[in-house]
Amino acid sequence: MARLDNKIAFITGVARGQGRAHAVRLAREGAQIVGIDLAGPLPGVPYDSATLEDLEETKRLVEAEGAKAHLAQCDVRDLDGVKAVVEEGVARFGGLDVVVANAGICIPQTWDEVTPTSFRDTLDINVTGVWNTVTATAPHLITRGGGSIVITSSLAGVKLQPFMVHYTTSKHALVGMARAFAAELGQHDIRVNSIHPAP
(Lines of atoms letter the chains of each structure in order from A and count residues from 1; the text may use other names and numbers.)
(Lines give C-alpha, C1' and ligand atoms only; values in the text may rest on other atoms or scores of the structure.)
Protein backbone atom coordinates (compact mmCIF):
# COMPACT_ATOMS: atom_id res chain seq x y z
CA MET A 1 0.00 0.00 0.00
CA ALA A 2 1.38 3.39 -1.00
CA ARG A 3 1.57 6.24 1.52
CA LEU A 4 -1.15 8.29 -0.18
CA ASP A 5 -3.59 5.61 -1.30
CA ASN A 6 -7.16 6.93 -1.19
CA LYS A 7 -5.87 10.52 -0.90
CA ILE A 8 -6.66 13.39 -3.27
CA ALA A 9 -4.25 16.25 -3.91
CA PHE A 10 -4.89 19.68 -5.44
CA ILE A 11 -1.90 21.43 -7.06
CA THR A 12 -1.61 24.86 -8.68
CA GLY A 13 0.90 25.60 -11.41
CA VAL A 14 0.67 21.92 -12.31
CA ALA A 15 1.54 22.08 -16.03
CA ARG A 16 5.31 21.86 -15.64
CA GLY A 17 8.29 22.49 -13.39
CA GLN A 18 7.80 22.03 -9.66
CA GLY A 19 4.04 21.67 -10.02
CA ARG A 20 4.42 18.77 -12.45
CA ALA A 21 7.09 17.18 -10.26
CA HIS A 22 4.76 17.38 -7.24
CA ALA A 23 1.89 15.87 -9.24
CA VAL A 24 3.94 12.95 -10.51
CA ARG A 25 5.47 12.20 -7.11
CA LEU A 26 2.14 12.38 -5.27
CA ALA A 27 0.58 10.15 -7.95
CA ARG A 28 3.43 7.67 -7.48
CA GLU A 29 2.61 7.66 -3.77
CA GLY A 30 -1.01 6.74 -4.58
CA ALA A 31 -2.86 10.07 -4.69
CA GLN A 32 -5.41 11.13 -7.29
CA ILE A 33 -4.51 14.54 -8.71
CA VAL A 34 -6.63 17.64 -9.21
CA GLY A 35 -4.76 20.61 -10.61
CA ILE A 36 -4.85 23.93 -12.38
CA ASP A 37 -2.50 26.01 -14.46
CA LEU A 38 -2.89 29.22 -16.41
CA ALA A 39 -1.34 27.30 -19.33
CA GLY A 40 -1.03 30.50 -21.32
CA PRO A 41 0.85 33.78 -21.46
CA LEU A 42 2.00 35.13 -18.10
CA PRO A 43 2.31 38.89 -17.56
CA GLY A 44 5.79 40.24 -18.15
CA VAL A 45 7.82 37.13 -17.34
CA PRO A 46 11.13 36.70 -19.20
CA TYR A 47 10.62 32.98 -19.82
CA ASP A 48 8.27 30.83 -21.87
CA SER A 49 4.88 30.28 -20.29
CA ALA A 50 3.36 26.84 -19.80
CA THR A 51 0.97 25.67 -22.51
CA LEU A 52 -2.09 23.47 -22.80
CA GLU A 53 0.22 20.85 -24.27
CA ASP A 54 2.29 20.99 -21.06
CA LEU A 55 -0.89 20.50 -19.04
CA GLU A 56 -1.81 17.46 -21.13
CA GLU A 57 1.69 16.05 -20.67
CA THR A 58 1.36 16.36 -16.90
CA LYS A 59 -1.92 14.45 -17.10
CA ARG A 60 -0.23 11.73 -19.16
CA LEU A 61 2.62 11.45 -16.67
CA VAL A 62 0.24 11.26 -13.70
CA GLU A 63 -1.83 8.57 -15.38
CA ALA A 64 1.36 6.67 -16.24
CA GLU A 65 1.84 6.33 -12.47
CA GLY A 66 -1.54 4.59 -12.24
CA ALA A 67 -3.39 7.61 -10.83
CA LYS A 68 -6.31 9.60 -12.18
CA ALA A 69 -6.03 13.30 -13.01
CA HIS A 70 -8.55 16.12 -13.24
CA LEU A 71 -6.53 19.04 -14.63
CA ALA A 72 -7.95 22.32 -15.89
CA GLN A 73 -6.84 25.63 -17.33
CA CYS A 74 -7.51 28.22 -14.64
CA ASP A 75 -5.95 31.40 -13.26
CA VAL A 76 -5.18 31.40 -9.52
CA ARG A 77 -6.26 35.05 -9.47
CA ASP A 78 -9.82 33.91 -10.24
CA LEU A 79 -11.25 32.73 -6.91
CA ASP A 80 -14.54 31.56 -8.40
CA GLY A 81 -12.69 29.64 -11.09
CA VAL A 82 -10.41 27.95 -8.55
CA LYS A 83 -13.41 27.02 -6.40
CA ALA A 84 -15.17 25.52 -9.41
CA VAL A 85 -12.25 23.25 -10.34
CA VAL A 86 -11.77 22.19 -6.72
CA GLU A 87 -15.44 21.30 -6.44
CA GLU A 88 -15.28 19.34 -9.70
CA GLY A 89 -12.32 17.37 -8.37
CA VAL A 90 -13.99 16.72 -5.03
CA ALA A 91 -17.15 15.56 -6.78
CA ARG A 92 -15.15 13.23 -9.01
CA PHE A 93 -12.79 11.73 -6.43
CA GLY A 94 -14.78 12.07 -3.21
CA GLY A 95 -12.83 14.59 -1.16
CA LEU A 96 -9.58 16.47 -0.71
CA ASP A 97 -6.60 15.75 1.54
CA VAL A 98 -3.54 17.60 0.24
CA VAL A 99 -3.13 21.10 -1.20
CA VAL A 100 0.04 22.37 -2.87
CA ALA A 101 -0.18 26.12 -3.55
CA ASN A 102 2.70 26.22 -6.00
CA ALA A 103 1.81 28.67 -8.80
CA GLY A 104 3.93 31.82 -8.99
CA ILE A 105 5.90 34.13 -11.25
CA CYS A 106 9.29 35.81 -11.07
CA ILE A 107 10.22 38.96 -12.99
CA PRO A 108 13.84 39.91 -12.24
CA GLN A 109 14.10 43.72 -12.16
CA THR A 110 16.16 46.25 -10.27
CA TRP A 111 14.24 48.35 -7.76
CA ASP A 112 13.92 51.25 -10.22
CA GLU A 113 12.77 49.01 -13.08
CA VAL A 114 9.82 47.60 -11.14
CA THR A 115 6.59 49.12 -12.46
CA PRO A 116 3.18 49.36 -10.82
CA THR A 117 2.04 46.67 -13.26
CA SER A 118 4.85 44.20 -12.56
CA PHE A 119 4.53 44.77 -8.81
CA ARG A 120 0.76 44.24 -8.90
CA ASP A 121 0.96 41.16 -11.14
CA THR A 122 3.58 39.55 -8.91
CA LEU A 123 1.59 40.15 -5.73
CA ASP A 124 -1.70 39.15 -7.36
CA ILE A 125 -0.37 35.79 -8.56
CA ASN A 126 2.14 34.95 -5.83
CA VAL A 127 0.16 36.14 -2.80
CA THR A 128 -3.51 36.59 -3.67
CA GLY A 129 -3.35 33.44 -5.78
CA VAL A 130 -2.18 31.44 -2.76
CA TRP A 131 -4.86 33.01 -0.56
CA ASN A 132 -7.44 32.06 -3.21
CA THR A 133 -6.09 28.50 -3.27
CA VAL A 134 -6.30 28.02 0.49
CA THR A 135 -9.68 29.75 0.69
CA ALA A 136 -11.08 27.46 -2.02
CA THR A 137 -9.70 24.24 -0.56
CA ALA A 138 -9.67 24.54 3.24
CA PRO A 139 -13.41 23.88 3.65
CA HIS A 140 -12.99 20.54 1.87
CA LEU A 141 -10.06 19.57 4.12
CA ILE A 142 -12.17 20.45 7.15
CA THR A 143 -14.99 18.25 5.83
CA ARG A 144 -12.45 15.46 5.33
CA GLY A 145 -11.37 15.74 8.97
CA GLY A 146 -7.91 17.21 8.34
CA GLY A 147 -5.12 17.31 5.81
CA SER A 148 -2.04 19.15 4.67
CA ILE A 149 -1.49 22.48 2.92
CA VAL A 150 1.94 23.18 1.43
CA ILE A 151 2.68 26.73 0.30
CA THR A 152 5.60 27.22 -2.07
CA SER A 153 7.54 30.25 -0.88
CA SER A 154 11.21 30.50 -1.88
CA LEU A 155 14.68 31.01 -0.52
CA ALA A 156 13.68 34.62 -1.20
CA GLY A 157 11.08 34.17 1.54
CA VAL A 158 13.74 33.74 4.22
CA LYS A 159 16.78 35.52 2.78
CA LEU A 160 17.23 38.74 0.85
CA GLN A 161 17.28 38.30 -2.93
CA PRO A 162 18.45 41.42 -4.79
CA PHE A 163 17.01 42.65 -8.09
CA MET A 164 13.48 41.42 -7.39
CA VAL A 165 11.85 43.57 -4.71
CA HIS A 166 8.35 42.49 -5.76
CA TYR A 167 9.21 38.76 -5.81
CA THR A 168 11.02 38.90 -2.47
CA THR A 169 8.11 40.81 -0.96
CA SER A 170 5.63 38.21 -2.21
CA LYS A 171 7.61 35.25 -0.91
CA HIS A 172 8.12 36.80 2.53
CA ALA A 173 4.37 37.41 2.63
CA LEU A 174 3.75 33.70 2.11
CA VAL A 175 5.69 32.84 5.26
CA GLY A 176 3.33 35.01 7.30
CA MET A 177 0.34 33.63 5.44
CA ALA A 178 1.35 30.04 6.18
CA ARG A 179 1.78 30.82 9.87
CA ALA A 180 -1.53 32.65 10.08
CA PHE A 181 -3.46 29.87 8.34
CA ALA A 182 -1.71 27.27 10.52
CA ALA A 183 -2.85 29.07 13.65
CA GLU A 184 -6.49 28.95 12.55
CA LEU A 185 -6.67 25.66 10.67
CA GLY A 186 -4.66 23.60 13.16
CA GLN A 187 -7.79 23.09 15.26
CA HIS A 188 -9.18 21.15 12.29
CA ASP A 189 -6.10 18.86 12.11
CA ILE A 190 -4.82 20.70 9.04
CA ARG A 191 -1.08 21.24 8.80
CA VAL A 192 0.08 24.35 6.94
CA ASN A 193 3.74 24.65 5.96
CA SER A 194 5.80 26.79 3.62
CA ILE A 195 8.68 25.36 1.62
CA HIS A 196 11.63 27.37 0.35
CA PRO A 197 13.27 26.05 -2.82
CA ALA A 198 16.41 27.75 -4.11
CA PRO A 199 17.18 28.56 -7.76
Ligand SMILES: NC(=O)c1ccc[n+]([C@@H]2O[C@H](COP(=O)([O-])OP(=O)(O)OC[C@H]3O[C@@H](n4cnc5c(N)ncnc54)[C@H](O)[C@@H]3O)[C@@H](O)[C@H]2O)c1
The other form holds:
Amino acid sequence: MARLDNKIAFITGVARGQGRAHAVRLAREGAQIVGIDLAGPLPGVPYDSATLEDLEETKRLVEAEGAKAHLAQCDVRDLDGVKAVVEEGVARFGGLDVVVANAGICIPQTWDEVTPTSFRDTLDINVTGVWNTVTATAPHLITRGGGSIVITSSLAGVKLQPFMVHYTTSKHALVGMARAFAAELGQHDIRVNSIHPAP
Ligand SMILES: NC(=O)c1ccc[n+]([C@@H]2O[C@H](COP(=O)([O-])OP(=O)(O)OC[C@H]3O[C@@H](n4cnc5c(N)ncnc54)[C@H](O)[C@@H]3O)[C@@H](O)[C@H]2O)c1
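What does the same protein look like in the form predicted in complex with the named molecule, given that the last one was the form predicted alone?
After this comes the whole thing, all chains and molecules, with the earlier chain placed first.
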Protein backbone atom coordinates (compact mmCIF):
# COMPACT_ATOMS: atom_id res chain seq x y z
CA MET A 1 0.00 0.00 0.00
CA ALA A 2 1.36 3.41 -0.98
CA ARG A 3 1.51 6.25 1.57
CA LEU A 4 -1.25 8.25 -0.11
CA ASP A 5 -3.59 5.54 -1.37
CA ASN A 6 -7.20 6.81 -1.33
CA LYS A 7 -6.03 10.40 -0.82
CA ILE A 8 -6.85 13.35 -3.05
CA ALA A 9 -4.50 16.33 -3.40
CA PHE A 10 -5.19 19.82 -4.72
CA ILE A 11 -2.17 21.74 -6.04
CA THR A 12 -1.93 25.29 -7.42
CA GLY A 13 0.69 26.27 -9.99
CA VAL A 14 0.66 22.68 -11.17
CA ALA A 15 1.71 23.24 -14.82
CA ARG A 16 5.45 23.12 -14.19
CA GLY A 17 8.26 23.58 -11.69
CA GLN A 18 7.66 22.67 -8.09
CA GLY A 19 3.89 22.34 -8.58
CA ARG A 20 4.38 19.71 -11.26
CA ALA A 21 7.00 17.93 -9.14
CA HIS A 22 4.56 17.83 -6.19
CA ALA A 23 1.83 16.44 -8.46
CA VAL A 24 4.01 13.66 -9.86
CA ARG A 25 5.41 12.70 -6.46
CA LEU A 26 2.03 12.67 -4.73
CA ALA A 27 0.64 10.62 -7.63
CA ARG A 28 3.52 8.15 -7.23
CA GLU A 29 2.55 7.86 -3.56
CA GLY A 30 -1.00 6.92 -4.58
CA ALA A 31 -2.94 10.21 -4.55
CA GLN A 32 -5.38 11.42 -7.21
CA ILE A 33 -4.49 14.94 -8.34
CA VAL A 34 -6.69 18.02 -8.69
CA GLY A 35 -4.83 21.09 -9.84
CA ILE A 36 -4.95 24.54 -11.38
CA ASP A 37 -2.59 26.83 -13.19
CA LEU A 38 -2.91 30.18 -14.91
CA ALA A 39 -1.09 28.54 -17.85
CA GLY A 40 -0.83 31.89 -19.56
CA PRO A 41 0.95 35.24 -19.36
CA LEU A 42 2.14 36.11 -15.85
CA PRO A 43 2.20 39.80 -14.95
CA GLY A 44 5.57 41.52 -15.07
CA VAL A 45 7.87 38.52 -14.64
CA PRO A 46 11.17 38.43 -16.55
CA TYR A 47 10.87 34.69 -17.32
CA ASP A 48 8.68 32.70 -19.71
CA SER A 49 5.15 31.93 -18.56
CA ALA A 50 3.73 28.42 -18.28
CA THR A 51 1.46 27.23 -21.11
CA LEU A 52 -1.53 24.97 -21.62
CA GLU A 53 0.93 22.47 -23.11
CA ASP A 54 2.80 22.49 -19.80
CA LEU A 55 -0.46 21.77 -17.98
CA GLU A 56 -1.16 18.89 -20.38
CA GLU A 57 2.33 17.52 -19.78
CA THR A 58 1.71 17.50 -16.02
CA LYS A 59 -1.50 15.54 -16.65
CA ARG A 60 0.41 13.06 -18.78
CA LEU A 61 3.12 12.64 -16.12
CA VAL A 62 0.56 12.14 -13.34
CA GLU A 63 -1.31 9.55 -15.37
CA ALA A 64 1.99 7.80 -16.14
CA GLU A 65 2.23 7.22 -12.38
CA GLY A 66 -1.11 5.38 -12.53
CA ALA A 67 -3.11 8.22 -10.95
CA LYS A 68 -5.97 10.34 -12.26
CA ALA A 69 -5.60 14.07 -12.85
CA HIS A 70 -8.33 16.71 -12.89
CA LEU A 71 -6.44 19.81 -14.03
CA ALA A 72 -7.85 23.14 -15.16
CA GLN A 73 -6.73 26.57 -16.29
CA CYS A 74 -7.62 28.90 -13.42
CA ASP A 75 -6.19 31.97 -11.70
CA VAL A 76 -5.62 31.74 -7.94
CA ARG A 77 -6.81 35.36 -7.75
CA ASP A 78 -10.29 34.18 -8.78
CA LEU A 79 -11.85 32.74 -5.61
CA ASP A 80 -15.03 31.58 -7.34
CA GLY A 81 -12.98 29.91 -10.07
CA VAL A 82 -10.78 28.12 -7.53
CA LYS A 83 -13.85 26.96 -5.60
CA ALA A 84 -15.43 25.64 -8.81
CA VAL A 85 -12.42 23.50 -9.76
CA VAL A 86 -12.04 22.22 -6.19
CA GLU A 87 -15.71 21.24 -6.15
CA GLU A 88 -15.38 19.46 -9.50
CA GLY A 89 -12.40 17.51 -8.16
CA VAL A 90 -14.16 16.62 -4.92
CA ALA A 91 -17.23 15.46 -6.87
CA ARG A 92 -15.07 13.36 -9.19
CA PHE A 93 -12.74 11.77 -6.63
CA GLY A 94 -14.89 11.80 -3.49
CA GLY A 95 -13.13 14.25 -1.16
CA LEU A 96 -9.97 16.20 -0.44
CA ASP A 97 -7.07 15.43 1.92
CA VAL A 98 -4.02 17.42 0.85
CA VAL A 99 -3.65 21.02 -0.31
CA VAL A 100 -0.46 22.51 -1.74
CA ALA A 101 -0.75 26.28 -2.19
CA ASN A 102 2.25 26.64 -4.45
CA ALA A 103 1.44 29.16 -7.20
CA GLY A 104 3.51 32.31 -7.01
CA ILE A 105 5.40 34.89 -9.03
CA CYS A 106 8.68 36.69 -8.53
CA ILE A 107 9.59 40.00 -10.15
CA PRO A 108 13.18 40.91 -9.23
CA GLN A 109 13.40 44.68 -8.84
CA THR A 110 15.40 47.07 -6.70
CA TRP A 111 13.36 48.84 -4.04
CA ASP A 112 13.00 51.96 -6.19
CA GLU A 113 11.99 50.00 -9.31
CA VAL A 114 9.00 48.37 -7.59
CA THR A 115 5.81 49.96 -8.94
CA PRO A 116 2.27 50.06 -7.55
CA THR A 117 1.38 47.51 -10.23
CA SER A 118 4.22 45.06 -9.54
CA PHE A 119 3.66 45.38 -5.78
CA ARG A 120 -0.08 44.73 -6.15
CA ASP A 121 0.35 41.84 -8.61
CA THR A 122 2.85 40.11 -6.30
CA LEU A 123 0.63 40.49 -3.23
CA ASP A 124 -2.52 39.52 -5.16
CA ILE A 125 -1.04 36.24 -6.43
CA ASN A 126 1.37 35.29 -3.64
CA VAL A 127 -0.80 36.26 -0.67
CA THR A 128 -4.45 36.63 -1.68
CA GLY A 129 -4.07 33.66 -4.03
CA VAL A 130 -2.96 31.47 -1.13
CA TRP A 131 -5.78 32.77 1.07
CA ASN A 132 -8.21 31.96 -1.75
CA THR A 133 -6.73 28.46 -2.03
CA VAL A 134 -7.08 27.68 1.66
CA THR A 135 -10.50 29.29 1.88
CA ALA A 136 -11.76 27.24 -1.07
CA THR A 137 -10.36 23.93 0.21
CA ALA A 138 -10.48 23.92 4.02
CA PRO A 139 -14.23 23.16 4.20
CA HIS A 140 -13.62 19.97 2.23
CA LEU A 141 -10.81 18.89 4.58
CA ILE A 142 -13.10 19.54 7.54
CA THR A 143 -15.76 17.37 5.91
CA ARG A 144 -13.13 14.67 5.44
CA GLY A 145 -12.20 14.79 9.15
CA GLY A 146 -8.69 16.19 8.71
CA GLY A 147 -5.86 16.72 6.28
CA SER A 148 -2.73 18.67 5.47
CA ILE A 149 -2.25 22.11 3.98
CA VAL A 150 1.20 23.06 2.70
CA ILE A 151 1.86 26.69 1.84
CA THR A 152 4.87 27.40 -0.36
CA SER A 153 6.66 30.40 1.06
CA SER A 154 10.38 30.85 0.40
CA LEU A 155 13.72 31.39 2.02
CA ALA A 156 12.63 35.00 1.45
CA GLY A 157 9.85 34.30 3.97
CA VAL A 158 12.25 33.67 6.85
CA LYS A 159 15.31 35.72 5.91
CA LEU A 160 15.88 38.92 4.06
CA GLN A 161 16.37 38.81 0.32
CA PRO A 162 17.42 41.97 -1.52
CA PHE A 163 15.97 43.22 -4.81
CA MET A 164 12.46 41.97 -4.19
CA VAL A 165 10.72 44.00 -1.47
CA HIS A 166 7.28 42.94 -2.75
CA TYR A 167 8.21 39.23 -2.99
CA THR A 168 9.90 39.17 0.43
CA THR A 169 6.88 40.95 1.92
CA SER A 170 4.52 38.40 0.37
CA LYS A 171 6.51 35.38 1.52
CA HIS A 172 6.79 36.69 5.10
CA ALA A 173 3.02 37.21 5.05
CA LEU A 174 2.57 33.50 4.31
CA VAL A 175 4.30 32.56 7.57
CA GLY A 176 1.69 34.52 9.48
CA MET A 177 -1.09 33.11 7.33
CA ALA A 178 0.03 29.52 7.91
CA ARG A 179 0.23 30.09 11.68
CA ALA A 180 -3.16 31.80 11.78
CA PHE A 181 -4.88 29.05 9.79
CA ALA A 182 -3.15 26.37 11.88
CA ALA A 183 -4.46 27.96 15.05
CA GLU A 184 -8.05 27.63 13.83
CA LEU A 185 -7.95 24.48 11.71
CA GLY A 186 -6.02 22.33 14.18
CA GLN A 187 -9.24 21.50 16.02
CA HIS A 188 -10.35 19.76 12.79
CA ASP A 189 -7.16 17.64 12.63
CA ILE A 190 -5.82 19.77 9.81
CA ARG A 191 -2.09 20.55 9.83
CA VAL A 192 -0.98 23.79 8.19
CA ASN A 193 2.70 24.28 7.40
CA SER A 194 4.71 26.74 5.36
CA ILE A 195 7.74 25.50 3.45
CA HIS A 196 10.72 27.66 2.55
CA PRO A 197 12.63 26.57 -0.55
CA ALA A 198 15.88 28.27 -1.49
CA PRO A 199 16.48 29.37 -5.09
N1 LIG B 1 12.22 28.78 -7.99
C2 LIG B 1 12.71 29.24 -6.85
O3 LIG B 1 13.90 29.52 -6.76
C4 LIG B 1 11.83 29.39 -5.63
C5 LIG B 1 12.42 29.58 -4.38
C6 LIG B 1 11.61 29.71 -3.26
C7 LIG B 1 10.24 29.70 -3.39
N8 LIG B 1 9.68 29.54 -4.62
C9 LIG B 1 8.22 29.51 -4.69
O10 LIG B 1 7.83 28.23 -5.10
C11 LIG B 1 6.60 28.31 -5.81
C12 LIG B 1 6.74 27.61 -7.15
O13 LIG B 1 7.79 28.22 -7.86
P14 LIG B 1 8.48 27.58 -9.14
O15 LIG B 1 9.93 27.84 -9.02
O16 LIG B 1 8.00 26.20 -9.36
O17 LIG B 1 7.93 28.62 -10.26
P18 LIG B 1 7.33 28.38 -11.70
O19 LIG B 1 7.17 29.75 -12.31
O20 LIG B 1 8.11 27.37 -12.47
O21 LIG B 1 5.91 27.75 -11.39
C22 LIG B 1 4.89 28.51 -10.80
C23 LIG B 1 3.58 28.12 -11.44
O24 LIG B 1 2.55 28.90 -10.83
C25 LIG B 1 1.69 29.34 -11.85
N26 LIG B 1 1.01 30.58 -11.43
C27 LIG B 1 1.57 31.79 -11.24
N28 LIG B 1 0.62 32.68 -10.96
C29 LIG B 1 -0.56 32.03 -10.98
C30 LIG B 1 -1.90 32.42 -10.77
N31 LIG B 1 -2.21 33.71 -10.54
N32 LIG B 1 -2.85 31.48 -10.82
C33 LIG B 1 -2.55 30.19 -11.09
N34 LIG B 1 -1.30 29.76 -11.33
C35 LIG B 1 -0.31 30.68 -11.27
C36 LIG B 1 2.59 29.59 -13.05
O37 LIG B 1 1.85 29.61 -14.27
C38 LIG B 1 3.56 28.43 -12.95
O39 LIG B 1 3.15 27.31 -13.67
C40 LIG B 1 6.28 29.81 -5.91
O41 LIG B 1 5.37 30.17 -4.89
C42 LIG B 1 7.62 30.46 -5.69
O43 LIG B 1 7.50 31.77 -5.17
C44 LIG B 1 10.44 29.38 -5.74
